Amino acid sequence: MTREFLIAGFGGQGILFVGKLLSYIGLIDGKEVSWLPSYGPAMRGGTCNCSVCISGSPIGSPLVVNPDILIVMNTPSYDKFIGAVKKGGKAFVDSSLVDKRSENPDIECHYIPATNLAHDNEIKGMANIILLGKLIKETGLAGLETVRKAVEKSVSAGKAGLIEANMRAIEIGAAN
């Protein structure tokens, strides 16, 4: 089974980092993985998205046009990608920054005030990880041990102190 993910928002929101985490989760589980980042000319503040495929068999193309799962962190990205989610797919939306609601009955939407939750829990900048936590809970993508290994692999040695904050953000997302 192949799962296709699209993560989208502004540069600086950790879009590519979530894609990297998803990729490591797949690799740790022994899956085939592709990770394809895409960002505008002005990284921080410009548009940014990332395609990730996780599969039990070889992946034909790394580009995700119609995702099974969408994470969206701003209104322009919501407007651009919500209509592309496959029938039966799921969308995880940062409702702190996106005030729209999908009326498509063929997709399951989760609206999480991730930016507000990150601020309220003093883990500013981890709204992306809160959304990932919700995704993991709702999809059963991976167990907590696999997620921890992926976080440990993704966080640079210089920022190792952020491993626990990332795990806390995962738990907050899963609880919402």
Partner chain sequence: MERSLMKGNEALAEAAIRAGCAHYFGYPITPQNEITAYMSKRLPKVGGVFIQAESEIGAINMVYGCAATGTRCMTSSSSPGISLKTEGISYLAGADLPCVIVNVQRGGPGLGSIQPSQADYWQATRALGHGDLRIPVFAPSTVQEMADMTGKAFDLADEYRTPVMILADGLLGQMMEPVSFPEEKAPAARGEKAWAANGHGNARPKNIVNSLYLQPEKLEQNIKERFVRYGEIEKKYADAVSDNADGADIIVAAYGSTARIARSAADMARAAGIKTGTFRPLTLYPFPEKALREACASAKKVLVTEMSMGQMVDDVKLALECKLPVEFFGRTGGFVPAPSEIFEKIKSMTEV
Contents of the next structure:
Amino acid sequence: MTREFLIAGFGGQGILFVGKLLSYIGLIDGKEVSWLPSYGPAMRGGTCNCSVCISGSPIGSPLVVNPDILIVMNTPSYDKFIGAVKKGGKAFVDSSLVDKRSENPDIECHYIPATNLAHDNEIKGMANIILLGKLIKETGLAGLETVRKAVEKSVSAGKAGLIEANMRAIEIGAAN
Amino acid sequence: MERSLMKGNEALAEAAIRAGCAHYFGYPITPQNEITAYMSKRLPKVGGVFIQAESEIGAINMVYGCAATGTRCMTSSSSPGISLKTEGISYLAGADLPCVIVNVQRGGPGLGSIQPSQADYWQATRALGHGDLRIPVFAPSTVQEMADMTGKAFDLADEYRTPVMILADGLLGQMMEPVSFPEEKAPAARGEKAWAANGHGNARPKNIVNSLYLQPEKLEQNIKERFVRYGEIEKKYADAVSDNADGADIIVAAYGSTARIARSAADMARAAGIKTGTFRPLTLYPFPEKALREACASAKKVLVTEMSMGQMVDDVKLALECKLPVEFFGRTGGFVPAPSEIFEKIKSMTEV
Amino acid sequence: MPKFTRPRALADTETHYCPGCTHGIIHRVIAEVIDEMGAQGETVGICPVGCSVLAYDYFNCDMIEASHGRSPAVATGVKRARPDRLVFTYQGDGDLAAIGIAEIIHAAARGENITAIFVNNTTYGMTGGQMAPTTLPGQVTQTSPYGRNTATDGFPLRICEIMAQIDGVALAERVAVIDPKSVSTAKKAVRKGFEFQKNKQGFSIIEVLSTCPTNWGLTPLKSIERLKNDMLPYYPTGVYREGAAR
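To complete the pair, please output the form predicted together with the partner chain; the form predicted alone was given just before.
First the chain shown before, then all remaining chains and molecules of the complex.
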């Protein structure tokens, strides 16, 4: 079975980083994974998204069109992708930045004020990880130990101090 | 072997270094910049040479000079940059110099787009420079193959003294997948090649690296000899994989990243009760004609799918000698086809 | 008294150069320097597209034939693979100053330890005498039949003066080969360039003012006169930059 994730928002929100974390979670679990960014001239501030597939068998198309799980961090991405979520799929929405609500009964939507939570807990810039924390709790994707290992792999060597902050963000997400 | 998560571009660069390529010459262009960046970071640390050239033309000619000394070397670029390199590629072929050239394809013609594309198939297999020449072309489909085929490309280049191309695309270059690397090879000893122009040391007759033959007899003889070698490459290196081809009514033929999507589409088709197999060439020149005919033994129709308006479709028709109907589905301009689009096409082919 | 003999670095073969052309002198000057430095076994020469396209047959060292204008890039590849080798390019004015201007400027800017021998005869010789980047104002060529008109054809490039601005350059010197004295100066310049290269002090370029009797439509002697009267005022000989690259 292949689980398809789509993470979307603005460049600079850590969209690709969440994708990388998800990929490492799959890799540590011994699964096949693929990570595919949208790429373009806008390095900061433009819309940005990332496809991640985790599977027990070789992955065909790495491009996620209809995600099982969607994370959205801005309104344009919400408008673009909320209708693409598969029946029975889940969406995780940063409600600090998106004030819309889905009326589709076929998908399960979680609204987390992730950007505000990050601000209040003084872990600015980690709204993405808070959303991931919620995702992990709601999907049972991985245990905390696996997540920690994935964080350790994903955080670059010079920024090891950020590992604990990431784990706190995961916990905050899971608690909301 | 440990699996690490890497972008296709980075895996290719790492594999090249492990294959003993310590000399890289490049010029920035999206979506292959990770190769150039990786080389600039790693090569100085392994005693290698990285040069960001003044242009793609500069880079390919640095490759020409470096290869002429008998040293493993490479360059990489994306579609518009490959067009600039074709002059140098023709000279490399004419002077029988081994090297690896990577094309991480993007949309064209002209500046096109920076999104994935497979619109350089004709260029790669037919027209990588003027003159009577062929360039072996590998077509990876996964990040692991980006690494594995790079090692193979260097070996083929040295064995037959020819430039070799790796034809990837923006999707393969940018995506991350788990990859593992074979043990490191010892870098090829410098200047041990008898034909190299690296200073004769007053110990042998002088060597000339050259593609100019003003006498038609000599040029014809030279080209004919090279085509004998191409013939050997065709026998030895043509390679493909097929899945679920036995008893299939429809064979979907695709290479590179589109082949992955074709496989997803074929899965959907089989789930819908359509006997569908897939065929994927690993080499585009030589095109695996025999393998295609075998894969199509039971097929009633063949579908070719590409990220272009249909270029490999020519080679498929030639290999099948027009004995089967060949249809085409493609997206172009930077669009990656969705499995469902290809599946719809397969379905339409079953309707009479 | 020393006997006049062929330098060892020069092949014992007939060249294809036209009678009266100064390529032969320039070849000989380079070969003498290679001999004197005992460098024949460690030298790799790169020849261009143009009249000297066949120079690979005339030097007794390893030679590489490059595509039009790209010799400095090819030389860069050779030198970076084999930093212990003496690497020179031999280029004409069309090759170096037109199609190959990017390659030469950037090889110089990188301070590549290579030496460019730049033969300036103000015309494309091999193709039949077309206008070159160094063609003088008013000069009649196949493609400037009314004389080079600076209003429409632009102005000649003074390469040594350009090279003198580049920090990677250890030597930029313009010489001529019109009499024994100037030939002797030219040889000294080539030697200097090779020494700078050997000492890894940067890029060197020796511009050699040369004649093209065939395409100029003059006798060899009249060609020398033209070089003196018309070219020297526009392209003064001398050292434009000298000293380790900085």
